[in-house]
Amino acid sequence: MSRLLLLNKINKYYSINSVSMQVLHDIDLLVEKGESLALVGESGSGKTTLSRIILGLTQPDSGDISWGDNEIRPKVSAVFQNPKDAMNPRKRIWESIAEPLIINEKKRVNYFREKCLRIASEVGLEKNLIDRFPFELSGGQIQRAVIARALIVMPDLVILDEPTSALDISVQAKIINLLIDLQIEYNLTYIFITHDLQLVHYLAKKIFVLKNGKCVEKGEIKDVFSKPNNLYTRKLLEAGGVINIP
């Protein structure tokens, strides 16, 4: 695999009530093209801040970010929590799917309808659904639309923040299988932000464990799950019911 993203000594501070608080401490992270990385940790561990830095929505206070072998920033998309909140209730589904293209290419929405139809088909969204509004779709259908919107710019990296947490168990399995199929088809690189360690086991090859803004453990899933080195990691795995999975 070739390097897609490298973070070196990333630090981030926030000012709360005039008091400076460090939320990320010397984060080093390597993401290779085509792999799946799980970013895990309790609420407040720094996962969201780190993902916003990778997306370019937040700037680190120190440290270096490099992309690929030629330093050209690749396309990065995101699938956020609560898919129903991610869609504009006043826009038809295909118009919301087209939003990244409108922003990037500065063209009218109708110009992208056919492309929206193609990507909707790729994620298993029936043609008759894309002319509907979000309230007319099920949770699983909306999540497919959100995934289509993330993929329509043909990204190199997709950050998925709890991509199945708002879905029923039966729908979760379908979305998981969809994400696996799409990764193979498009050679996508995934970063999963999740509390669901069972999901991590199926979707990711590597894991990066954060606690209080510090990386306490990282490595191959099979190695970390079978023999975690850090007590905090062990507690997470025990709570998630996945300790000692071979």
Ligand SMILES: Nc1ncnc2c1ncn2[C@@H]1O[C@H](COP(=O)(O)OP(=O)(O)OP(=O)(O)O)[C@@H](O)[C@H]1O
Contents of the next structure:
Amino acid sequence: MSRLLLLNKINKYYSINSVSMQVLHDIDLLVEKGESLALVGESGSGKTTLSRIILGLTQPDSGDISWGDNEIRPKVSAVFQNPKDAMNPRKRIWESIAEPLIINEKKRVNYFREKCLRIASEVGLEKNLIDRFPFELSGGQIQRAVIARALIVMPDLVILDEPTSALDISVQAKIINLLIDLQIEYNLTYIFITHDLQLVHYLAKKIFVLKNGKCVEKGEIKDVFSKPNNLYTRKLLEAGGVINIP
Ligand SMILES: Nc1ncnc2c1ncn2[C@@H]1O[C@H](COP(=O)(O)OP(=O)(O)OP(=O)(O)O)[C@@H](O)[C@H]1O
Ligand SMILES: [Mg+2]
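Alongside the form predicted alone that was just displayed, please also present the structure of the form predicted in complex with the named molecule.
Whole complex next, starting from this chain.
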């Protein structure tokens, strides 16, 4: 596998009421092409902040980010937790799905609709739904549309920040299976943020554990799950029901 992303000593501070708080401490992270990395840790541990830094939406205070071998920034897409917030309520679904293309390419409307129809069928979104508005779709249908929008640019990396936690249990399983199928089909690279350690087991090959903005453990899932080195990871895995250590 080849290197897609390398974070080197990333630090981030937020200032709240003029008090500076460090939310990420010296984060080193390697993501290789085609792999699926789970980013886990309790609420407030810095997962979303780290993903926003990778997306270029938030600037780190120090540290380096390098991409691939030639330093050209690859395409990074994101799927966030709440599908309803992710779509513009005044735009038809197809326009939102095609938006990342429309911003970058000058083409006729039909070109974008065609691309949109193709990707919608890949994510299991029925054809007739793409002309509706978000309020006319279910949560699961919107999340399929959000995934379609993330994939329409053929991204090098997809960041999935709790992509199923706002959905019903039955819909969650379908979306997770869809994400796994898409990863195999397109050799996608995922950073998967979740609280659900059962899902991690199912979906990812590597795990990165954050606690209070620090990496406390990282490695292959099979190694970390069978023999966590860190006490916090062990507690997290026990609480998540994925290990049972006497
Ligand atoms: N824009 C901001 N301004 C100030 N503080 C922030 C900001 N965004 C996040 N924080 C703080 O940074 C810390 C890390 O937040 P972050 O959203 O990265 O956590 P998280 O691991 O994604 O949590 P969750 O699992 O609840 O989504 C928290 O203490 C949070 O309050
Ligand atoms: Mg978060």
